[in-house]
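Encoded as structure tokens, the following chain is the form predicted alone, with no partner shown.
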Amino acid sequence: MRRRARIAIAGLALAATMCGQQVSYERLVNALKEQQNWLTYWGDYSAVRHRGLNQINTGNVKDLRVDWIFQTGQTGAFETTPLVVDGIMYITGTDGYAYALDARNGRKLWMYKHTFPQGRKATAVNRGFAILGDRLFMVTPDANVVALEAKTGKLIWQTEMAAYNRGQYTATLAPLAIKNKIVVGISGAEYGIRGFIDAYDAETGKRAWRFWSIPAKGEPGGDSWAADSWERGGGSTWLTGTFDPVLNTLYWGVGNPGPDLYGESRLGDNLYSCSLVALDPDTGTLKWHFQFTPHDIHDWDAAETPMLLDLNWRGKPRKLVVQANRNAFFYVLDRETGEFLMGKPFERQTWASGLDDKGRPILTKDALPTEDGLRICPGLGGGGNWMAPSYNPETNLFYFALFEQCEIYYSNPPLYIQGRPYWGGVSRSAPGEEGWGLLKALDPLTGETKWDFRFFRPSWVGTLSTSGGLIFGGDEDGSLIALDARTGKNLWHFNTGARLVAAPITYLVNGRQYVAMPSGAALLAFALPEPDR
């Protein structure tokens, strides 16, 4: 009877938390002062994705278990980054599902499911919500962003980010909330589309402002595609950025151009694909641009995270954008500029010689594909992905997961055809060469290694920094493992039983902290063992 009483009193709690839930943006600005929330995509604005929770440590991670589980009941990869909410958790999953569950147990809330127009069906991953004030916010496979309400699911506006046209607009990134608005990135370059990012109004779904990542000719980068190449140029905007309320500039990662694999149709440097773009949030004006891989030909996009971090720099204070890129270089820029400081190689790579004083890659005689095939490195999948990275302001170390592969590159002129994918070229695996991955823990003001960790295969999985001197991660045969933070040693691994692609969180309800892990199309949540268990 008395357990009876206890779980109708926390359901009571918890109906009265969901009806009172409001996260403003002075919340999500000060969102690494809730450690027992996960606000954002990254947690924060600034995607350091640490927490100082303790309750799990390297003394007795290996007590860690199962909690709850949570089945979608979906097929397909799993890729959302859960938002905790004050003891409520929000998730998407494949296809425009979404859910909301009791984070203490998995207990389903509501569920959404987006409603396709007749005729039209895409299927796609989602990597997650945004929320602001008393709504949720998510992109769906065929291009529309949606507001939900917080406490019911309820579909409150429905607004078109582009034409699905056969396929080649979509969207599956976690939107991000700025003060008022909520700005979104797009998917497609595979199928000639041509990038943007977007803004729109948090309260009626109008479009703010649109950031076009391929300029038009005459507008500035426009002159870097020859011809009209640009009309077709990618530059998907597919990973959601980052954001410094102090500078009021928003940091976004642009994706590869098109056609992939082949740049003879597109000569010059192709701005801004592979590029890190700053802009102003409330307008959408470029501020300053950072171009990775010019004239990029290896699909090496540049939408992996851009991690904000304010160290010392040289002796002095200084505001910093660092990035573990697609072509295995490390990249330290100062935010508030765009100026190239550091950029040093963290895996093989033959494509440069090395980075000029400006950062431009300088190439070696072996660096393009070619029609009958060149073993480059790194492969296509990059060094870097789009895999979150951590950092732990107490060891000052930058965790990431990496692939170490070479490819046989192969580059051949494509035609282009509206919804039919756009590729000049392929990569095979390079003969007897089997790629592997690492979890890697680099020191940001050097670029210099401290440990790495192997994995048999590539790793898909982000990783996840605590106070707890753990770092977790994953690898590619299902496992979620938890490794000592200064020195990488393997100090607890749980097979989940079905493939991860996506990154850990952790927070605390009722004064128990979790770590919460998409797996296959399920959710799992581990934590120690209850006292009275």
Contents of the next structure:
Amino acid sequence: MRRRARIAIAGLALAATMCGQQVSYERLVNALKEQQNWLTYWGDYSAVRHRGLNQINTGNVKDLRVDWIFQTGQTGAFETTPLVVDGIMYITGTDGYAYALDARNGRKLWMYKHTFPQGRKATAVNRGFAILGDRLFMVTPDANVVALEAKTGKLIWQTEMAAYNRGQYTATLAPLAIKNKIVVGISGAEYGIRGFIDAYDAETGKRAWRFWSIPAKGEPGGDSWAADSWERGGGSTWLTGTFDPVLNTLYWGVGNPGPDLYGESRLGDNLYSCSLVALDPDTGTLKWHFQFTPHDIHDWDAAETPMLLDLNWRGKPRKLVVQANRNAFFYVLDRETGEFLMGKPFERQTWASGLDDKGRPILTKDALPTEDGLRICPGLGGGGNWMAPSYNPETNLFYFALFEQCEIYYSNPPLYIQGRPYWGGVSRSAPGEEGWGLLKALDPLTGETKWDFRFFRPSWVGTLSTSGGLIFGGDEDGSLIALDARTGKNLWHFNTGARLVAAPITYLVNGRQYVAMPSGAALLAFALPEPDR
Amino acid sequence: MRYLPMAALLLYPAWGQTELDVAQGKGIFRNNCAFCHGLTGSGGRGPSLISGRFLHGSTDEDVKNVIRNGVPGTTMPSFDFETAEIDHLVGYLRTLAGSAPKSAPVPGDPAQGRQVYLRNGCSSCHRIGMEGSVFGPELTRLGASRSPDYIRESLLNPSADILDDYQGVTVVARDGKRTGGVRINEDTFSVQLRDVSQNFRIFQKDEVREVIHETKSLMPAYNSLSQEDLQNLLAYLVSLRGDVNAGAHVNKPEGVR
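Mind pulling up the form predicted together with the partner chain next to the form predicted alone we just looked at?
Every component of the complex follows; first up is the chain already shown.
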């Protein structure tokens, strides 16, 4: 009797949970089937950032205009990628703010503000939410993971990832929800941290596992660090990874080793810095790794999007992971085994004469920074960077933004002070050389460029692909743009009035397609004028 | 008998800095200061730091004060260093001081130099206070913000260092007509210039044939001046330390009447 009652109560509790469940794990796995929504940071687990929406298309995009604006009132770079779930938009702002909005008109539904302990600076950026069930998850500038009630913005739990230590550890990325876990990474390789990837129980906030991106002495890979240099070895995991539910594998890019530009104190390959790691999402166990830039001293981290594509590789269907790396090479790996399949430069580079058959770079004589400075291409920012790429299955092209620039790199022994930058050098633009930005369409099977669109300055804006035949992007001077996906022809641009540092998304509410983009302190939503639909 | 590491023992007696401290001070200098003061501190856009003479006081505290607070009206910013960092940095600066002969004050007659300035039409491009044109860089506070060597080089070889704000641009219209000027702003889609008559010239890039970024300065080289004129002109320019807002009216409240 008592037992039956307990089961009944458990059944009721389960039903209640199910009722409240907005976004199940099943929905996340099938996120690409919900073209009207944007359910994860990348839009789905594979990070293709393509939507089968075509209300806005090459024929009418010239009429695209601002439909609504939400002003956060917060300063700092606004880097969020909104989530859109059945007409509700969830965004994070700077300084630990977050909001829920009516996605049709930008009207606010609730606001959350993270409470900082006294003395903590709150200037870090944030890149967005994860959603699972009826909960939202974000990280904070002082390295906490926070779970909020999606209906109200009320705090459910909060877990500190690492001791804040005067800003040494920070967190900026959008978490990734997998099954019942929330996977996050850490920032701070410029401050002498030891990086990690963490998973937290979505229900309780308890840590489920930790993968150290820098192995300790005695662990596998630990011998790739001289002396005790692993202790401040960096290896931030500052951008959201991707996930293959069939292979049950998590893919995550690891950042640069520290100190960034001085390698004498950390001789060795410095695993798993500048690598892609493939992990078991249930345990955090390493399945395989691939290091793009061994013993890097250029700050060329490998945080860039590891996009998952299933393509015919040399005539055979193959599960691939591709990345436009900060070191100026485009890589294709087998995502079941980590096998290196192809690596090709996508812009000017002076540091590698090529890659060997395992994908390890062959250095030129002018590859490394010096005390008195050496001009090296690409510059410290890359190459590729965290600007989100996209893949259009109709054109079979990979679209990404990149920096076309060379810089003078200086290397010198750094002074370590907790919470202070620990760079070991600096980079400066080469005199008389202006860098620029490109939005490039590339064939991922060959690494060949199909077309380029040139920005006046290097741009931090990611891309979005739609079945309207469009690629959306943007530039450092504030213009949001739409290009013809097949030719690269500019079809529309709009000056948003502030620097853009995020990637546009698209969604559908009440039969109307929107394109949303953060700019300055505002979230802008674009749509066609009503009569055009 | 075991040796102790020399680096830990070798103190610079006057400043209590080890060799490693100074090496780290050098790193801090190169990462933060060298862009303006030159890799070896011999000057560039900012003054030389190797003569042992500092414009704003020579004690450690004076120098730290300048680093922490910057110099108003110049491009010298303030730096938020930790105590250890600023100590190492000043320790390194002390090793530079005296590595060059003490520079004499700039010879020449500033009053004569002003005549050279006016005779050569400098004010048709440059402004001092409220006098002159805004086509080229303002010189009101030039002496406080640039080293004499830098100013001399700017006169003799203006293309050696062109400030971003004074990039020369030529726009070629579809009919071949060329318009030159100083770039005020530019992005992917448009460019805004100021021409030599101080007028705004505005272009959409898709409406013109070409936008050319000049690699040479728009200022001519003044390398045919006599030695005496050049020296006097330099003395005049180095003497310019005016208030950048000197020409503006500042109306004080007069109280409630």
